[in-house]
Protein chains: 2
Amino acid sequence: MSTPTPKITPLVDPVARPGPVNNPCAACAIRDLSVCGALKPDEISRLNAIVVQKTVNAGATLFIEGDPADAHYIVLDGCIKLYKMLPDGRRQITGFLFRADFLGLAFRQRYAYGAEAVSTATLCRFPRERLEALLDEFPEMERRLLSISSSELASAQDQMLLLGRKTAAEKLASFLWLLSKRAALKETDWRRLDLPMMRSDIGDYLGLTIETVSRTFTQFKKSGLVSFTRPDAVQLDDIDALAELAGVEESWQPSTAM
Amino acid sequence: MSTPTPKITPLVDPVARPGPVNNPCAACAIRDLSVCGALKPDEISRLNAIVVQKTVNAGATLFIEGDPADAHYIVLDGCIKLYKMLPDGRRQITGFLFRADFLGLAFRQRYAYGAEAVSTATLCRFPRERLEALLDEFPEMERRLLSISSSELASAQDQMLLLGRKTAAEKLASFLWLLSKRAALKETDWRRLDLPMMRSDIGDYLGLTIETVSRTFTQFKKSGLVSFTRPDAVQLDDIDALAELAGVEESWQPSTAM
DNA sequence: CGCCAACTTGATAACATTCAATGTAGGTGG
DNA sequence: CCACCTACATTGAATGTTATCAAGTTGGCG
């Protein structure tokens, strides 16, 4: 289930070159949306001496739980799922990663998570300890990072509701309506959605056997809630209906990260 | 179910005054095990400054969710517990909160959280807008809340699998190993446990019901895995069989709050 | 063209919930 | 002081949602 079969669309430049000879961060589009954007035009620099841009492979592996927390990164494009395991194999997906997201939270000698790539995906790498270091130096940064702290706790909270008391339609739509708002947030039309995981990571996130999530789809497309073209793009035609299901109260302001 | 009926337990000084008069801060026993710690012996009357200690009695609200976001809160004593709810009642407690924790992250305008005291509990009240004001000053301080906020994070991961792939008997094994742990940390006896929450608020915290955290309690008694003198005290009296059905695996280092 | 992985659909079973009754302890009032 | 009341906990029986086991279906790729 962890051993991943790479797929071959290596379409980004595999490792950008950091350092003086250009400057990728200060031409970065997402900058302003993570924890870079705290720094001011002229301390760019310092961010772009420490980063490694990396491409990975949808399925693969960045690292599992207990590996030595060497890194924090910023997703720039593609999907990143986190996870955890039980001994026996069960696994709990925590949260999918998006562009501008950040991963590495919990600063720690080892990750307490697993994260895989579920499309091919492009990060920013930053080495722990000089990240870390430049944190001393720019408190703003820091406070960005405690903001993004708290969204993401926010966030966690939100989807133990989901996990301990919605059913699982109700997740199903909770789900849905989550990557609409993100899908909206961002430059994508919210009705029409890309779902670049599979069955089983949908239902390792929502606490659902696969063939729960497939059936439950199938019930919402008897409804006239959703509809298909392929299996991994969705459109959401009653919107109101799936909030309805989500539980999403009148003018809620949902978590920013998943 | 959230409107709570007082009792009548109200053991401590209600209110006790801030200001010169005395010091409580620099006495606070647990100072060191919160972000209190981090500032100096002689920055201390910052803090004292625009602290409020504040004595709740068992089953009051601090304030539910959706309200602003006034204040955050270190727990002196007793046991909070915070909670989301759904539209039609169902209910998720996010956590239980114990000597020394930290409440009040998420800073945000309103509380995306109630929180609601399961024992009478005694904290100290910081006012945000204060308090926030001082992380500026300290960002020594502002460190330790990142922190705080990583651990918690940790721990809400931790819930998740819990709640998404664990078994009735699994989730209750890994609540009483939780609290051990924490217990371990403190002055106590880490076999012998307070159960100060009712079943309702167990089961709303593992995603149970009350029937069903009952029966299994007695189907730990029956495998002679606790055993209790009342309800709310409970005997670990084969912690091995707990860690094993809680999934823990050897040598791992639980995260410090729940 | 056929294989393989992902997805869908169907039949059965299990675990937890629901509904209902009983048990227990602490507090109150007669 | 005892009986009663209420809140919480336990136990039992029936139901149901979701998991499990087992075929099929689809689509991409060698």
Contents of the next structure:
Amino acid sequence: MSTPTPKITPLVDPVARPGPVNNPCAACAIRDLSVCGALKPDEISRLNAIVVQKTVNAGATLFIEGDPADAHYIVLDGCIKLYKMLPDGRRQITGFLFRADFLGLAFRQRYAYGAEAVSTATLCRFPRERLEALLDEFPEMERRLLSISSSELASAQDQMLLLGRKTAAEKLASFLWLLSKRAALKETDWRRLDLPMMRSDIGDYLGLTIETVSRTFTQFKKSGLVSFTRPDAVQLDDIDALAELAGVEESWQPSTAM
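Next up, the form predicted alone. The previous block was the form predicted together with the DNA.
Excluded here are partners and other molecules; the one chain stands alone.
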């Protein structure tokens, strides 16, 4: 099956936030949650001059491992999964990105991972060379990107722990906990999580079979930890029990952020 061709459209104002017609970046609903939030209002126009909005269909490949790293992205809407190809041809999912997440950091000239749309996704695309030129002028934005890079490293370490000695229930609880934490930090509802990815994708990420993922979700539901508002969304009914099962040691709790 051929990969759907990504559709590129001029950047448009996606929200009703006040902003100049010729500077839709100033009206972006997620600007304060993303790397762009480091820029002052009078600097946003410089960013707006180099950005293009890109919509990709579910299942479309944004880029593959080894492609020239010629662009950075911010997810405006939808979900993107990141993956690495193993020597035997299998694919290991290494992460999921959602609204306001930054995508495309590369320390070499080529992407070290692939990116595919889980659901229809809208992204802002920034040519790498032009964005990096702006970083020289806007050190606050550069510092925020360094923070994102540190977060990516922490996420990689979290996944190594997930793939280590944790049980299936501990892995899935950790996954839900991390998603709820990210949602809370983005000031969205951490109790109700969208799960647009397939159970097989979750299993790939956690090192579990699809049958084990489904069985563990059923156990969580029977135990009153979660409930399902629809097939692709889960409500966290007992976040404390999930945190305990996940082995969370930090004092931060989602309830303190809302």
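So that the term is clear: the rigid core is the largest set of C-alpha atoms that superpose within 1.5 Å between two forms. Positions refer to the first chain, counted from 1. What you see is a predicted model; the values in this text were computed from it and never measured.
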Would you say whether residue 40 is displaced between the two forms, judging by a C-alpha shift of 2 Å or more on the superposed rigid core?
-> no
Rigid core fitted, then: does residue 64 show a CA shift of 2 angstroms or greater between the two forms?
-> no
